[in-house]
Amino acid sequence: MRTLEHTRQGDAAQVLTLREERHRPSPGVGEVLVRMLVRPIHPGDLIGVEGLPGQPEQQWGPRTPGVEGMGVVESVGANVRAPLLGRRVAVFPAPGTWSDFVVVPADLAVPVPDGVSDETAALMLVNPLTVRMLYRAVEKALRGQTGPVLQTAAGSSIGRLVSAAAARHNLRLINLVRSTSGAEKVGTLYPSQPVIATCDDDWQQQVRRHAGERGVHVVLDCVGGAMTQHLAELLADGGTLISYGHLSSGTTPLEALPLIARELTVRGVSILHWMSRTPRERAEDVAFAQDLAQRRPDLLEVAAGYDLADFNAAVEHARRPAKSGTVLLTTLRAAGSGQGAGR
């Protein structure tokens, strides 16, 4: 059994180590043991390993990163009624997925629909569920209006899902990307949505022209850092900035934002709070994610796959700003085990 772990925060190449041991965990009551085959490297995973700029370094006992992935149920504990043994499942939230085995509550092991590949299944939950949370937050912030909404990192995995949702629901969306080449790619995918490259000196003026007299009502931001102040300047009075990530370096003091004078709202959204939703809401979200994986696997794009032992190269690839899709950590499937990948 292989496990990636770290005892302090810092550069992944320096703090992550691969440990091998003979014993594997055992599921308890209501739990299942999943033999992990594919796990994504999300930006939040890297933040957990490396920490945020300006924040003190944290130390702890051995900790294994990862909260999502796909595998095959190896064994089940007592009182597990669902027929999960031997089935392919996607898991979330499942702390410690950067390991060959992980124990999770049975109700958090989501059966992978037939025809969905292992790689798509590994990306089936976190990003689609995040988009569901973001869309609810946008609806609340708009208060019945139709936009416009400005989103950063429109070429990212979540950005593409937001764009697809906006097109489906006729939401006025303005997309921001870093580069001219990125703007061309996003513009080709969603030609009805304006896309602006922040490398342009006049990118803020371009946003204002597309937003019109009413201005931007909501900003969806996963960049943060020094860009936060520029985004707040683009909001209409009474607008809302929804933050759900921190891809940028630097910080913006809260006092630098005109919150009081312009009655702005800053709201955080985190997938880590998804479990606080009602069981019915979570079931609806999971059904949405399963359907998305079947109908639009292109929206769950894979950048590359690396064996778990090759984690340094995988992390380096995941950091590349120009990559398209999500980098995966993989484990070879044992011959004759589980169901087919359905590719």
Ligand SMILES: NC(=O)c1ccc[n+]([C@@H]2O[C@H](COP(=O)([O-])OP(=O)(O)OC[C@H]3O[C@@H](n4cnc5c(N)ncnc54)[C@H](OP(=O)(O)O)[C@@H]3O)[C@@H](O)[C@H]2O)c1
The other form holds:
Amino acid sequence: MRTLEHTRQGDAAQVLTLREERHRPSPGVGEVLVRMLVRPIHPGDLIGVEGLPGQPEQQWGPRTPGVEGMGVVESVGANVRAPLLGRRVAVFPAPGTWSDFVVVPADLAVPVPDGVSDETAALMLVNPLTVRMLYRAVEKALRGQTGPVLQTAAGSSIGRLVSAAAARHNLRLINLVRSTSGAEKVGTLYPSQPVIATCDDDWQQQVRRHAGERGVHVVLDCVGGAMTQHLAELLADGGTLISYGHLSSGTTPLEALPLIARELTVRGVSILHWMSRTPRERAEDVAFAQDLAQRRPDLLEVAAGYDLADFNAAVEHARRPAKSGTVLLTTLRAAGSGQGAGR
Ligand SMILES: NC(=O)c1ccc[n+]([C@@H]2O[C@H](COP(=O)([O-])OP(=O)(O)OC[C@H]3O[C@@H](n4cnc5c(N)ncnc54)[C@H](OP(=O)(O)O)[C@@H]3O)[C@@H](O)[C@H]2O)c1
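Moving on from the form predicted on its own, please list the structure of the form predicted in complex with the ligand.
Complete assembly follows, chain above in first position.
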């Protein structure tokens, strides 16, 4: 069994190592052992490995990155009633998926619908569930209005899911990207939504032209850093900045934002809090994710797949500007064991 691990935070190429061992974990009561086939490299996984600027470095015993992926249930522990043995499942939250095996509670192993490829299944949970959480936060902040909402990094995997959700719900969305080529790509995918490149000197005026005099009601931001202040300037009085990522390097002090004078709200959203949603909401979210994987696999785009052992090349690709989709770490299936990870 191969496992990627690190004992301190730092540059992935420096701190990640591949360990091989004979030992394979066993599922406990209510758990299943999943032979992992495909796992994504999400920006959040890289933050876990490398840390965030300005935050103290963390050290652990050996830690294996990855929170989701897909595989086949290899064995089941006592008291697992669902017929999961031998089934393809997507898993989340499942800390340590960058390994050949992971043990998860049986109720977090989501059956992959027939016809959904292994690669799509590996991307089925984290981003779609995040978009459900973001959408709820946007609805709450809009208090019945239909926008305008401004989102950053609109060409990201999450950004495209947000665009699709906005189109479905008739939400007025303005898309921001950082480059002209990125704007062309997003504009082709969602021609009815304005798209603006922040490399243009007048990008804020362009947003104001689309948003109208009052400004945008909600900003959905995963860039952060110095951009935060510019985004806050575009909010209408009483508007909300929803922060859910940190793609840029820098930081903005809270005091630099006109929170009090303009009664702005800043809130965070994290998929790591998804487990605290009600069981009913979680079941609805998972059903949404399964349906999306079947109907719109194009929204769960794969940038490239690399064998688990090629993790350095995979991480380099995951960081590449203008990449489209998510980079996957794969393990080849044994011959004759069904749908392959390379499909
Ligand atoms: N809070 C949560 O629970 C949660 C869950 C999932 C994801 N996220 C966050 O959502 C964000 C997007 O994730 P993803 O998986 O969709 O990413 P992704 O598919 O890897 O896409 C990354 C995108 O970000 C753009 N980008 C990178 N650095 C940037 C910068 N400094 N300024 C502006 N744009 C930049 C890239 O644009 P170019 O084309 O210009 O290179 C690319 O479109 C990440 O911040 C991630 O951490 C948060």
